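Let's start with one chain on its own, the form predicted alone, as structure tokens.
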Amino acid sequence: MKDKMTIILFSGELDKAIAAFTLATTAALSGMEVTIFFTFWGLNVLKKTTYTVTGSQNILQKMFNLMSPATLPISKLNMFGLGPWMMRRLMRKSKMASLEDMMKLARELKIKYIACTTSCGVLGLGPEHLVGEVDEFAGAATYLAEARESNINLFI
């Protein structure tokens, strides 16, 4: 039986998403089975469009989705978007993989993506709003079942 790792990606910040995908892809490349459970702001990593506002959402859901776009800020020194631009530029200059490259690698390594149904419900997000790479829409019980079998469980 393979060693397993689970990550709860709660944050919708670029630097934390990069950390999550760095750990996930490293674990998968080491032969571990990896699951990432995207919940609350972590769902921003999976959004198809910058602003996910639809007619089926209520006013509060629309406001939340306007205020939490798919263009991820960084946790410190965001400076109205200058921080993420600087971080991406420094990553390119350092020949470090971008978040998009790591997400592509994660899919090639068969890292499992679970979108939290509770968070999707609260934020008015459906499968049509998220990238097609989501393997499963499920709740906390599914995550806990995965975590129970895992050697490493991280909350980012």
The other form holds:
Amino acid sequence: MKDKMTIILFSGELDKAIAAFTLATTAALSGMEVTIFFTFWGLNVLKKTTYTVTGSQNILQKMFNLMSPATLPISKLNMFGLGPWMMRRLMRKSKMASLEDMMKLARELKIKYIACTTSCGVLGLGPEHLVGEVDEFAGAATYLAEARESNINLFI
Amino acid sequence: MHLDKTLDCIGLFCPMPIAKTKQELDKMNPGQTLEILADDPGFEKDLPAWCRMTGEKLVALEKEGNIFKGYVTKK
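What's the form predicted in complex with its partner chain like, now that we've got the form predicted alone?
What follows is the whole complex; the chain from before opens it.
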């Protein structure tokens, strides 16, 4: 049987997403089957457009999505967007792979994306708002069934 | 040692040297040897660890200045 790893990506911050995707891609490159379960703030990583505000959402969902855009902050020293800008610049300068590079690699390695349906429902997000790479829309039981078969399970 | 290919990962950081090593080995035939050049300090530990996980054969790992030279024979 193949080794498996799962990650719950709960956070919607650039630095944490980079950590998650570094581990996910390295595990897949080492022959593991990798699943990432995107929930709550983690769904921001998958949003297609910066502001995901649509007519199908109620006023609170609209406000929530407006205040939680797809441009990811960093978990410390965010400084109203200056932090992520500096971080991306530093990463480019030191030739570190960007989050976008790693997400592209993740798709090439067939890392499975599951989007949490409960979070999607609360936030008024549908498949049309998220990138096309989402393999499944599912809940806790689907995640746990995968996690149970996996040797490594992380919550980020 | 007979080398079939050299892969330059100088200037790249984790996880890219491992990613490129895997992608390059995928294009090669069993028994062929790949030389990997890297200067990410983590590479010295990461390449042997990756070989242990995947079963690829690490033939040698040398250090010249701050450059690591890894030699992997495809299984």
